[in-house]
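Below, in structure tokens: the form predicted on its own, a single chain.
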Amino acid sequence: MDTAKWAKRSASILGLLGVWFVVGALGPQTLPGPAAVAGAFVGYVGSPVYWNAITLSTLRVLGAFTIAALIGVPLGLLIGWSVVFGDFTYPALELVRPIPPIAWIPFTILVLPSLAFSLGIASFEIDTGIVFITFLGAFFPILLNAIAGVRSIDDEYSRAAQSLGAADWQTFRHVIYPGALPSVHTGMVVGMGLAWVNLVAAEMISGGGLGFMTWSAYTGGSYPVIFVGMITIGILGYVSSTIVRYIGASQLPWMEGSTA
């Protein structure tokens, strides 16, 4: 990346900050500065409750992103690929994606129970409830991106390989998928974005992770906590999707710009 983008982006966040500086000042008593939350920030970087909320929250993004990638790309690629499966398939996935997380909730604590389990000396639980709610949220944005990849290559180019000689199988691997790359690429992008919306509105609910730690420094009066909670949250995101974006770069190198 080039010096003046770099200066372009930075002056955005100083922007951002010096917005949240006025703000803190002119607003209410309630909404801590960016100085507060510095302070606070320096107090829990010590706290081993704070790298525990962060560890639990990144595990639980990535295990229901992996999920979600590796049963919604290939789900959408052969919805969008076979008219049949698509209409046997595609009308209830689409009645359950407008359903909202925090609706999921109650489904999940009854249906859905954690699962433990120990490796040695060491014992582990999975909250497969928030795990569920998250990979939803990845799921759909992955599923839609990578059906609309497939219907909007042009049916001529899958005719030409037909012609040609080429199976189903190989139309399908050598012109299907590169060709809807690029929207499952945009799609895993969102859908990390949203894993990170759904978790915390699970964890806010159902306990432990970020969303825990800063509800409960809503519920407990510690104000400039919830902003550590917050920007922790925006940074991880922000983090996480630009080294999914990077990775679809690398599987994308005849798009121009792909990595910016």
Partner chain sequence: MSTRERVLGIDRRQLLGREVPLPPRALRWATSVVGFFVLWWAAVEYSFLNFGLFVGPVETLVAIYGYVLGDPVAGGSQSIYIHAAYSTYRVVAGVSIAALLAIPLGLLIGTSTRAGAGIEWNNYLSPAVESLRPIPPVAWVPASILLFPVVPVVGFSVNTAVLFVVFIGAFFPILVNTIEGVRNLDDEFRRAAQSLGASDRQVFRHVIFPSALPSILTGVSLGIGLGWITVVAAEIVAGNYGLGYITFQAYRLLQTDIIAVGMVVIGALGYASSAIVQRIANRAMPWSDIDT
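I would like to compare: after the form predicted on its own, may I see the structure of the form predicted together with the partner chain?
The next block holds one chain only.
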């Protein structure tokens, strides 16, 4: 990238900070400016409360996303592959899908228990409700993209495999699965983003993690911390999407335009 471009791009970020600074100085008393937020950030980086919140939120997203991928990918591939299997399963899922995961929150608080268990050195308590909400956020994008991925594969690839002597499961393994992977990958990127959206909402309402930290900063009146929370969530969301993208790209060396 040449210097002129760098300068323009830096101007863009500085402009954003400038607007924030001006609005913070002239606007409502309650809005902290960049300096106040930076100060709060410095204070929080040394605090275990901050790191505990980060660890808890990250583990929840990681766990929920993994479960969503482990269920969503095989289920989506099967639904896309077999018309009959799809007919028996998909309509039920389609009943549930339009309900935004966040609307499940009251239900999950009521119905899903907290799991407490210990592993010798440390004991854990898993709020299954929050994990479930986060799971739902990631699950449907992954599922839908897996289904779409299979359906986008031209039938002639399966025919070619059959004519070369592939059995049904071999066609699945060598044609359906690899052919759907690019779309599955897209679903995972989207799913990771929605996992964070729903996690934050669930944590604000039922407690723990960065979502709760941000919300209690509002209720407790320490307004700069709200922005510390937002920025931290933004960074973590960005990093996790980047990791998913990177892993995906490394699995798809055959895609046109890939560098591998």
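Numbering follows the first chain given and starts at 1. Being a predicted model, the structure only gives us computed values, none of them experimental. In this text, the rigid core denotes the largest set of C-alpha atoms whose superposition between the two forms falls within 1.5 Å.
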item	value
Rigid core superposition, I247 Cα moves 2 angstroms or more between the two forms	no
